[in-house]
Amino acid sequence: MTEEKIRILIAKPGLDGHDRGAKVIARALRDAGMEVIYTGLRQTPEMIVEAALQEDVDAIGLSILSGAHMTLFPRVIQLLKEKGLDDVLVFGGGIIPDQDVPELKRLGVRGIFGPGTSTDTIVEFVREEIRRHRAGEPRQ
């Protein structure tokens, strides 16, 4: 039996105009055979989860440089919620504090990727995540 592919929304929410390391991420998991979207710069979170309804992802990835994360991450959790997609895994990564993230992940982003983390590293948090998701087994 195959594996289904898992599909991967890469997005840069709010007035970020710097993406390399959003391209590198996205490069990563689509080499490492997820199906991988690039919705590109200065995307709203409406825009972000729009496409995440449309391209029937498995998980977001948000990358954010701008210091709006607080404000930014949390609005793209409340729309997926009122979608009806709270099983899509979102995770960031990007500058952020390390005092903002205890509230982030109690908001639902299931893992945050600072400057320098392995490609490797996050190519293994989406897998098992997805793979948990889909084995039905709670998050942790």
The other form holds:
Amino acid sequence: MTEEKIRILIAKPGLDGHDRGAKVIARALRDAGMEVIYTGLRQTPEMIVEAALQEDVDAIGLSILSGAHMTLFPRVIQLLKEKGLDDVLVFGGGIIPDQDVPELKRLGVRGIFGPGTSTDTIVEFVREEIRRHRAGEPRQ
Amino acid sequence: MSRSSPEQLAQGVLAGDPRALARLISLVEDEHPWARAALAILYPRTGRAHLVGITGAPGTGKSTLVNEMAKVYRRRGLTVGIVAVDPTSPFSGGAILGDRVRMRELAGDPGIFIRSMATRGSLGGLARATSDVVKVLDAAGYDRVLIETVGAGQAEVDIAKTAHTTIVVESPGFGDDIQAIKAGILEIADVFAVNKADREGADSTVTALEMMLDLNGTEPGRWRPPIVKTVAIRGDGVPDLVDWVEAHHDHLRDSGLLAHKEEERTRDELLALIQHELTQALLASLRPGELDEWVRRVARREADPYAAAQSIVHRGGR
Ligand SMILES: Nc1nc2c(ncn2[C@@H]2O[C@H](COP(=O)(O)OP(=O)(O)OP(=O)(O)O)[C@@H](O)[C@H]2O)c(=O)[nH]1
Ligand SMILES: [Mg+2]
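To complete the pair, please output the form predicted in complex with its partner chain; the form predicted on its own was given just before.
What follows is the entire complex, opening with the chain shown before.
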């Protein structure tokens, strides 16, 4: 048996047409040895969750710049629950005001990274969360 | 839940559970011990899907064509599994799998299942596990399985072995003479798609391909690969392309070549499995450290590798 590869879906939901941040994260995760399914712009929550299911990913990273994070994240998390995919790690980046972070975390978005975050921080977060999950350890 | 044993996973796949399907594909890719057990259960249910390969240089429009072909098949009432292969980075072992970007129109259709795959070190345009992943989709009941290879830009023999029908995608603008058309594609192409026919030079590409086919000669009864002009971004020519793919499959079936091809594929597969099993059994029969001792001796030129291999095989095979 070879190692179990880490597979991550990176999506850019919402209507703003700018995916530079998402591509930077995708490349950083690839350079850390992960398989990144990149789905591109203007993904609906339904499309994101369907792709996550078919691709059997460990995590979903969403880049949201449009200000619609308080509708998009909850919708993705709700759909994941409906499909029985609640063990998929959800994290996000983009422009998310500090006052929204506690509510998003309460809903189950496990990591939220603002514009200045280094890619190393995000890679380390993803790796550590997935390691814990696979080892059956409780999440922090 | 459907994940608690290989048997349950296989049953989930047969029952049309997309999560079981997705999970089993990962186990197959990871060469997990459960994968073989599940594949063994599924094997009798394979062999029904028509497997179609799509190969060609990077950026020629393979993914866009796959998207349009899937739409045509769906309109004809057929279900479609898609496997899209992209290269693994040799430096990190990671990969960016981006073919889904061109397939967003297929979202939300339960008659379509798309899976992205990284080559994981395999050369030749497919991953080592691709043919087993295709088997899983076949067993799951998809009528057509479309396999997009890595755009390596050279003739990819693996896809011709895996698929029943191989489409080679060319697009104008790479120079329109025969030299620009890669060696070896005649051997693998069952159908040519000259995509981006909205661009200048498509007709020269068609002419160059025609000339190449003419040079190759014709024999009565032999399949001559048709050349279909397509504009994948608009879907133009794609129904025609699909018709030719279907015609090729009919030809394979009616000429007896389908059965022949299946036997050839099975022979390769069986030999590879035998090789794998024998190697595993042999290595397991060695004393701990014995292989390393041989490696050291051969590296120091105290023994030659040919004698070493002979000695290991004959003693191990006792
Ligand atoms: N003008 C024109 N552009 C096309 C056509 N088909 C595809 N394209 C464009 O060509 C580019 C590459 O298309 P893809 O479908 O991603 O090509 P591909 O062969 O799958 O690429 P790789 O998987 O990276 O090798 C995209 O920008 C498409 O929009 C076409 O018929 N005409
Ligand atoms: Mg592609």
